[in-house]
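One chain comes next, on its own, written as structure tokens: the form predicted alone.
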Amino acid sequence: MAVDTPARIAILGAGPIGLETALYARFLGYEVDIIEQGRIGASVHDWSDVRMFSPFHMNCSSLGLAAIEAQDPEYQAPAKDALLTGGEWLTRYLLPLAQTDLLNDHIQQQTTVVHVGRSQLRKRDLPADDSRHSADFRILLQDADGTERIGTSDVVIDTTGVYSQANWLGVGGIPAVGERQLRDQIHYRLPAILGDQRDRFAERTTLLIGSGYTAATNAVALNNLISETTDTQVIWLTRKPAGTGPIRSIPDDRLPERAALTAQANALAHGSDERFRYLGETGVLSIEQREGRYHVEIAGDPGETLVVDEVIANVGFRPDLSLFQELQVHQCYASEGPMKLAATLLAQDSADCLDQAATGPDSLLNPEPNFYLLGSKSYGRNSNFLFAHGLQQVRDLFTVIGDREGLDLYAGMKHLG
């Protein structure tokens, strides 16, 4: 729905897409509040040692570069084909962007969004009625010291991502028996296996669960430890058929680093080193900690109980839907993403995220006027999101909010290279 400047837009999350969304809004003259529960780029900090598959020109915007260069004439952007680590992306692009005058004073860090609703309206009021837009959004916020307060806005854009909410590792996607009690001890992301957490994995046995690129990255890192130590062992467990590779190969992959990781991980799964064991077509039934070690019961005929020192569960993520439970958001029953976008993505089903076509402004619309989901959260449990897709969403969204078909601030800025 069109909203005239200088309306106030609340942007939930100060990650990569949150910052880019706020920048676009500021260039168009909107007032913005960027609300971040942790620190800027919090999820990127968690994989700061990991190198990205995609080159820098796919992980920046012409608008962002222009803003940074206007702030700091001495700024030197990375080469357009550079493959940065997460930490390098933070220090060389995301943090300089957040520190520009356009954004710096509008970011509220260590502030949690508890719930979003409408002033004087509840979820069941005026179903799918555009007149709901006349009631301001009412946002319950909690500061770092626990103090609660209310914020208001004309538009809410949720870019909080999915990284804070990992899936469960048990068979069928539900918690394995005992998993809920051990949630804070299991690694669901990318631990610094070769960095400051090395001692937790070296000369110990690790159970790795999952068949995506995150699991592949951890598998390769753990194998490096095997080559450097004498008693490091790995058990890699997936649901994939035992005779196939755990990571799906993409023919003629246009991202060489991704192709190399896939080949390396699949070779490990079918290698002959007894210290690296691969188990396909199975899953976790229960997990229990006894005397400092994990006893993990896995499915099979016959089943087996594995005894390990660390558990890494790279089983994907899901969106936190609690923030907007009082809003009218139509969600996909399979992916938990907004329905229009989910249907468009399903129609484009492809193994390669690079094949994803622009989904268009209409796919971003919800029954709730002026409430939008952008970034990885908009994809729900679909893991094919790229930063470049997020920039397309930002551009498309502001053709709606600004009521200007064809509006594209990115096209008007100097391009990298």
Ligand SMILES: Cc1cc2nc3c(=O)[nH]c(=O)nc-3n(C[C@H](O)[C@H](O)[C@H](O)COP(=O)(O)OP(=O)(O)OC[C@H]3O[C@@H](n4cnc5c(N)ncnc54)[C@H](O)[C@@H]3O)c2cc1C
Second form
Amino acid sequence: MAVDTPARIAILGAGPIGLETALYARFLGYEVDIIEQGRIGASVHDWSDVRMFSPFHMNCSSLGLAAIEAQDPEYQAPAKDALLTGGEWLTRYLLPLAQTDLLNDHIQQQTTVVHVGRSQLRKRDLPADDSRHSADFRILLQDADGTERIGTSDVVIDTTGVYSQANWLGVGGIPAVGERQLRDQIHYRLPAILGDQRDRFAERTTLLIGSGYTAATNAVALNNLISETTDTQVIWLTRKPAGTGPIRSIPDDRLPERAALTAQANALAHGSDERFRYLGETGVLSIEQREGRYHVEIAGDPGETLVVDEVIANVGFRPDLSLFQELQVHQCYASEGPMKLAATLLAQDSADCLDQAATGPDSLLNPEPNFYLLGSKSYGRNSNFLFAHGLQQVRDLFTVIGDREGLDLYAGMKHLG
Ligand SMILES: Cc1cc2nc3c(=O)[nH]c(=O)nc-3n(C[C@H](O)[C@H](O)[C@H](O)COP(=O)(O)OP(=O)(O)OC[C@H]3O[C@@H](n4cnc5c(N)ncnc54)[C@H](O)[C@@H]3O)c2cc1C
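Could you present the same protein in the form predicted in complex with this ligand, rather than the form predicted alone shown above?
Below is the entire complex, every chain and molecule, led by the chain shown above.
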């Protein structure tokens, strides 16, 4: 059923996709509340030193550029082929976008969404019945000082991403023995190895776990530290079969930065420098801290206990499903993304995220009327999400919300020259 303006839309998370979703909604005349647990673009702040693979024209929308230019006629957009760092993406696009009059007054920062339900209805009431839409959404929010309050809305769009919730590093994806006690000390993201946190890694031994691009980025940074110091050591551990990758390379990769990182990281894994040791086909069984060092027992025949100073586990992220536990959301049992979208992505079965075709409005629907998952969270544990996919989702979603087939606000706007 169409939701007409001026209905109220709650957008959970002020990341890149939350901002773009809110902007589109504002252009159409909806009331929006954007609720952000930290600061605007919090996840991107965390990887602000990392250079993006995708050029700027894939990381902005025509609507976003138009809104910023209307606000600030002096605005100079980055060149369309520029490969920005996360920090540059923030300062040159995402923050100016958030500061436009269309969005600025609608963002509540330092406010965490704890749970979303419906007034008068429980999860088991009216299964998959469209009439559930007549009960408002009831959203439990927590402010920075711990105060709790309730927000309400007609539509909820969850764009809270996955970056807040790292996977466990143990064999089988469950916590290694002892990991839960050390959760706050293990690095699960991108520590500033060559920046503020250099002293934690220089002249010390680091265990790096994982075989994705984040692990590759950390491997290259750690190797730079090896070349700048005398006794920095790295042990890189993955479950990939010996003799492969460990980073999967994409034939004729159209993203040169990604191809270069892959080649560099794989060369390190198979290099001869004793200070950089690579162990494939293994995983972590247990981890314990004794006298300031980690003792890490790894699987294999024979197994081994590694003694290291720091542990970086780049083992992926997963969505926080607790937010919508009281709603009727059908999730994929493998990816934990919403079922229809997960099935569409599975059918596309492409190794390269650039090949991902638009999944269409229908893939965004789930049994709970007027509740949607967009952005990286909608891909669940599938790490192939690109910002450009999120823009396709935003466009498709508003054809559903307003029941306006073919609506495309992006098409009518000026594109980067
Ligand atoms: C190192 C790195 C490099 C990348 N490079 C590229 C690239 O080159 N090109 C590309 O397209 N993509 C890239 N990505 C993927 C990129 O993260 C996404 O394209 C984009 O950030 C996803 O945006 P999002 O809004 O879905 O999620 P996020 O950026 O994760 O935003 C989610 C927001 O929700 C907030 N939030 C979370 N939980 C709550 C809660 N309970 N209550 C309120 N707020 C909450 C978070 O604080 C955050 O601000 C990269 C990712 C990483 C980690």
